[in-house]
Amino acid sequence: MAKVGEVKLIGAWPSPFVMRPRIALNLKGVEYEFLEEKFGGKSDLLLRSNPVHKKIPVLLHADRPICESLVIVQYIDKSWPSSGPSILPSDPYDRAIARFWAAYIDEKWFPSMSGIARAQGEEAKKAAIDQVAEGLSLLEDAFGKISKGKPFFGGDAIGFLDIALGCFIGWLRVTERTQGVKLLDEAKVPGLAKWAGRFCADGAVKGVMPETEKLAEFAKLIMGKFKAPPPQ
């Protein structure tokens, strides 16, 4: 196991890509700092442990940083193999497969859930949460032969593509709220819809994932801080 203060996490509680390395180290049981970052500023300590893309989140292992979600998930897997479950697979096909629904997930599926709140009028609206509910049914396909009829993508427990899609539960919702759909509808994704109740209720998830009332707070300061006018 880790030494006391040996693993740190630099993030901020709202971000869907820093909730995957949390939910990792949860499952592993290792013991982490949590670094908040403040809204609209970037710490010192951020920029010198990620100065390529300066962004959260950053697992610092040892003063070493990892950046980027899920390679920090995967690197915590690998550093701690003998705790908790493991959270790739160990097949090597169904690694593979569990890396390109991820990437799926993050170069397809978040944003066209992000461009949502962006598009300008009904029409370029529907067009985005129509992409967004073909993804899913994309997904919800996906889980089904993936699962292999069990509760979670990594089988009896939480897995890498578990954490890779689950994270986005909370600003989905949101979603669902603030222009009124219902995304996770059970009559369309119902596979999708049981898996993100049992995903929430997890031991390992529950502590990280934002209340949805509070992430929709925050949402509207977010919103409200693009819509500003630039000052004079």
Second form
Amino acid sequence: MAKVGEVKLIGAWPSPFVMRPRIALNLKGVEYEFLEEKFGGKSDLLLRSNPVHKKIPVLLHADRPICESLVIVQYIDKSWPSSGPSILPSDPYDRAIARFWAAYIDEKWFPSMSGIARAQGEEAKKAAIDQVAEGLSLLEDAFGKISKGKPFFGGDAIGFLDIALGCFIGWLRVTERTQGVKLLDEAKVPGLAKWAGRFCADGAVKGVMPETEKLAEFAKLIMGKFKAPPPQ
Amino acid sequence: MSEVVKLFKTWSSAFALRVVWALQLKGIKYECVLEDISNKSDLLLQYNPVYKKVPVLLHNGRPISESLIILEYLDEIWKQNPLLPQDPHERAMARFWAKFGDEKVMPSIWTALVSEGKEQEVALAEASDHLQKLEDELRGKKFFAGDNIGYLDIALGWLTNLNRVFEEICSFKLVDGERFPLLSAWLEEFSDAPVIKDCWPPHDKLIHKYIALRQAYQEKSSST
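Starting from the form predicted alone above, please write out the structure of the form predicted in complex with its partner chain.
The complete assembly is shown below, putting the previous chain first.
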């Protein structure tokens, strides 16, 4: 077990990327100090610990920093191998598939999510929303194949791919509310819609996934501070 | 049990080359399936429906895509000549820098290669900044992985060839020996290393390809 003070996580409660290592640490039963960054600024510790990207999350394990959320999750899995379930699948091929979809989520799907907020005008917004829905459709397919009838991508317990996608559920629900659309639509992505409920109810996730209300209020706050320029 | 390994690649793909290096370094027998990017085979589309790209590794009929993910898979199944370090912290560092290479270094160098004028200037400044971080990361080691080639060397190996292409097309050194002595030394070591040196795509053909890409990019930029 980690000694007190040995594990610290620099992050912020609304960030889905920060939620990832938090969930992983919870799955492993590892106690950690959560060093919360103030919104709108970056602490000296953050800038020193992640000089390359200057971003959260950063895990500090015995004062050594590890950056990039999915790199951190894999590090946590390797560093506490006998605590809790294995986060990465045990079969190498299943691991490759989990990594593939996690990379897809970060490189393709998440940018399409943030595209919704940036879209100017009704047409652009609809196109952005369609893109997100398309991605979810692909992920629904993947869920069917990977879970093989079990509750999570990881099987009986939450795993790497559950964490990679699940961290966005709160923000998905905020988007559904502000845009008046259903993304985790039970009709279109029934597997994922039910999975989302199970994920958020899991012991490792509760307390990390903010209430949709709280996230929506935070979203209003940042939209107010970073208002998009009016269309020309 | 015989392991059937196939690799879908193109003649020039730097990403597929990573997998070739890994397969050769580990002495894994494989069959090469050469793809034409302008006319992708049905098999490629079937095995990589999400991205429709090379490389795709087929192991006993099961496909894996994305070069860095393939590297990890190969390392997990074939334990000889390990690519990734065992220590969790070192593994995390190798993965971090490989991601940095793909997400920051490569795009900035590619832009610097195909653009000109102000755009090229900006891209070059960015690229230099990124290269400095790699220089610092070498810390006097022969290879990023230490005494032998490892995951991060393979992940960054594209820089070797692209640097040569850059020098020929743009007529100046991107990774110059004065500003980046360690990185320059690594480029030489890596490029001439056994296995690595036999796999480079034909130089002249590559130059032609990049000249054409550069032309296309500039035509597109001037027409917008």
